[in-house]
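To begin, one chain is listed below as structure tokens, in the form predicted alone.
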Amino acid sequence: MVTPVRKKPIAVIGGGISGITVALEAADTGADVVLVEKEPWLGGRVFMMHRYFPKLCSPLCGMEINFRRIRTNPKIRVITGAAVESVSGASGDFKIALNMAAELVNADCTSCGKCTAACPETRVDDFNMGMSETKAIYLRHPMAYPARYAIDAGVCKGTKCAKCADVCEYGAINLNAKVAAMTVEASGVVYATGWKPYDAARIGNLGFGKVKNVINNLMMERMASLSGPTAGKIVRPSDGKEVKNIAFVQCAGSRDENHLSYCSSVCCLASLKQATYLRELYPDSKATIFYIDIRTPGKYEAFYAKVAKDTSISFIKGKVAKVAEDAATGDVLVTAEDIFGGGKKSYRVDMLVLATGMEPNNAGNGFPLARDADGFIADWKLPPGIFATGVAKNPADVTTSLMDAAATAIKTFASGGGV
């Protein structure tokens, strides 16, 4: 095989686990890579996870290794705070126009934290799914990369306050910085734009946003994490009470023509691992999982069997019809069918977790990308030099996304971007 002669780098749009993997694998094959992320940091949604299934290990160790590989690889250029405005050109000669957020905090930042201590303004913490607050100048996660603070320009008072800039000993804060434009040239483009959780508030009968102690599965992940809003304690949002009796609703909006018609493939496994979070934290707790089908294909069947052996975890086949709140206690009242047990039954739990599905990030990111009926990128319809990977093209777990990203890196490099 003749190694392609490449004059321009590969551009990877999206700095989550799939985009990072494409960048690393492509760079290891000899390609130059530009990794573009719209947020101030890399990592995507993987950092929101407490543990991976089936081994129940933390994602932090793997991400630390990836960040070290990026830092020490001269073939990878990272651009954060960059939204893609347009992609033009053809295979071997693409031009990617970026809208760069104002660099209010530059690379001289040492993450000392003095700016946060001085800042008087607060913001809702989207990383913790709205369950906590940060200051207007903040670090999303203790392992954030690049390791520098960012400023929420929608909340910060700028030069009218400037307390953060006053205490910064390194001159890393410039509140007069302006937005800018940048153009990146590339031989090929990989879309690794990821996913977002389906908005559970759209599912009227399940109580999200109305019943205080109903949360979604990402909120559960953040709650269980030591870096989360409750420092790893699984407690009720309404009153901070330890959760000893929890229920999970599978296919919350999924496999439903009114919401998401497809199965997101990971929700059953996510609820299984989250049930173990509670059982490990509170040995006297119990969990109930309402399901249509438990889908744990292939190698994950053993994980399901292991969790199912726990007699304090119950599985009820049937759809949840109604969710209400006991105003006096804050308990969640669940009405659901029990197909094997017969008829409609009522349940009282401390907290209810909705296993919401994956939705593709719908932004076209500057190129009229072909999409399938569910809104994911139809990679088989993409023109030469354009690729998609991970959950940008179909729902998948982390392991599957990693394998797909590695394969995409090889395809992108082998194509030579048309050069």
The other form holds:
Amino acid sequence: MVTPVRKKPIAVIGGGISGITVALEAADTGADVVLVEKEPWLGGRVFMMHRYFPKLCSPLCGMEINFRRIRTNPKIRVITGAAVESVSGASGDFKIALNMAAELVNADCTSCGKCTAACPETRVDDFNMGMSETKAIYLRHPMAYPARYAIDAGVCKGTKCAKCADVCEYGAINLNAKVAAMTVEASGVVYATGWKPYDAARIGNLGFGKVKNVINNLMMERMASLSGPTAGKIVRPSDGKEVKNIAFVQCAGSRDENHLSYCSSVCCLASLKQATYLRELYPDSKATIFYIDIRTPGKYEAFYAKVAKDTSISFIKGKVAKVAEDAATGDVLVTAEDIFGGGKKSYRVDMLVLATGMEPNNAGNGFPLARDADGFIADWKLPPGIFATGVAKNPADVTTSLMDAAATAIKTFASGGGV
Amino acid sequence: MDSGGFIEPDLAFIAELKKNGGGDLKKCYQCATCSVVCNVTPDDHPFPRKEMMLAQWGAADQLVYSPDVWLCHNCGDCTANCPRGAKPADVLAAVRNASFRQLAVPQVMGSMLSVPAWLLPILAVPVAILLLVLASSGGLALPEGTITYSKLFPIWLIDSVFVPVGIFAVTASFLSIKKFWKGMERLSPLPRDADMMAAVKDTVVEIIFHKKFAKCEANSQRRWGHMLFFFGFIALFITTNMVMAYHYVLDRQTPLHLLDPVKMLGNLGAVAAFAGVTWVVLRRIFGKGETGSATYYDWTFILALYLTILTGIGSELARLADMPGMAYTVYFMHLTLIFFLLAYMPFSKFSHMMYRAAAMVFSVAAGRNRQ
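Structure of the form predicted in complex with the partner chain (previous: the form predicted alone):
To see the whole picture, the full complex is given below, headed by that same chain.
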């Protein structure tokens, strides 16, 4: 048996939990890895989560370990702020053209935060799902990696202002930096491009964007998170009142031919998990989960059983199809048919969470790879040397994505490119 | 059929539903979006979610004798919001189509009206009878002089054909409704203190104002077509009876002067009915699917109505234009179509008026009109 010697690294596109795991596993196997991320930081969607199901532990622990492994592994090169323009070549000899965002803040940044205090401009915080604002120069999360500030070029007034550059003691800010092109060579390419929440505003009858106290499940994660917009308090967007009576709409835009025709496989578990956030935070609170079927496959059935034991969490079989606002109180009025004989009723709750599904990030028209009918990468149709992993190819939870990422790392390593 | 807790699926019934507009019924996965978006369902045991399940199970008895199937006004809001494309509105329409056949007394009439193969034979019956009557009364030659339709068919002759046809239709309707009502009572007995008079009054008000139609969203436009036709039809019905009264009581003969109040009512009714059915036909053809899928039942009914109105208006215009050949021919067609509509009313989609009215009365009496 001859140990393969790789001339070129494996490129991983996407620095979320799947991409990070592919990079680490491939590097541990002996490959050089380039991890490319278009945002200024790694971490992706799971970094937004308050807790993982079913253990209800914070993703930050695992993420901290991952970041340390990346930082200390010389075989991994991380390129952030890099959008993939094109991938050309063939297995063993790929060229990846990157559009590099202007490096307005360089590696000399110590995250001291003086720049943010000086910055006069604000931006909507997409990491907190638009529920808060940051300055134009900001750090997404206290544990962001690389630990360096970034500037939102769409909001920053640049050299006309330069208040941040004036206060920076380390010369880490260069407002004259320009966008640049860069090429990376690779023997194999892994797409770990992940997902985004389905746009709930497109589900006309569920009130998102019209009824103020209707939010989606990622907003709920951010609210519950100590690093989120409310510092861990679950309160109503309309008046900041503590939420004591919450409802969840399962399959909000999922398993629906008018929206996402597939089941995202995680939303039931996410709602079960989020019901525990509220129950733990406010002991006198109650939650109602409206569902078509509770889908908690395999070992997750035990999690469902555990949550369902809480008598303050009730389950109603029947999908919510009408949502209205009580203008006087801001309460949300949700209508559903209780299929087990309860008839059609309206329920009054403080806040409603839409359990929206996962839409693949590669749903755009210009995406170069074969996709299935739902827009996920059709990995059985990919050319040699190119692989897809995680939610880029299938809706999946973190555990499944991790297993898939490890397998993808080995497949890419073994695909023979550059050997 | 419920026998000791077991459902015995009636597979032929499922096939009948699939053939008559319910082709997608198996796509339903019971999410109940339909029951929630429906604006005309009672809140207690709402439809059409439970009907979708009964249809999938082939529970014919519980569907054919269900008042809820008729409380549905085919708004199409359920279909528009269905996440699976199961088209509940079409499935309920298919159940009603199957009911036209199954509830018909005599049932053989229901079966004949349900298939295109019988269309020409059942159309030939009125043609043959009217020709026979014509031949035996005065021959088939066109009458001379000013066009007067009573020269072709004297009124006593018309009545001697149409009064028996009317008696047949009323008797068959009565027997079919009785069968339907008994079935509804068997599945869900009415409370002893049910106030039938109040239920009838509620239903009449509901129908006159088309209150349920007003609650439709997806197919909201149909209300106007239905209303125009409905009131046009009533005006024509009154006209027909007034003409009989003129003839037998006041000895005032047709054709009436254009400014005679009865004539004006008739013409107004004809215009309204024509506009209404035109609206329905145009929306069936050019709509964006909000009318639901159209079946043989829908088209035979709509076209029979449309042609009746068109030949009625045509007879009057041809008479006024003094074109005897055209006038008498169109008038003959008009009588044929009226015979067709009247004689087959209890077995065609036309009978929706009696089943729906009965179901509405039953529901109100049963206290199922709460929302």
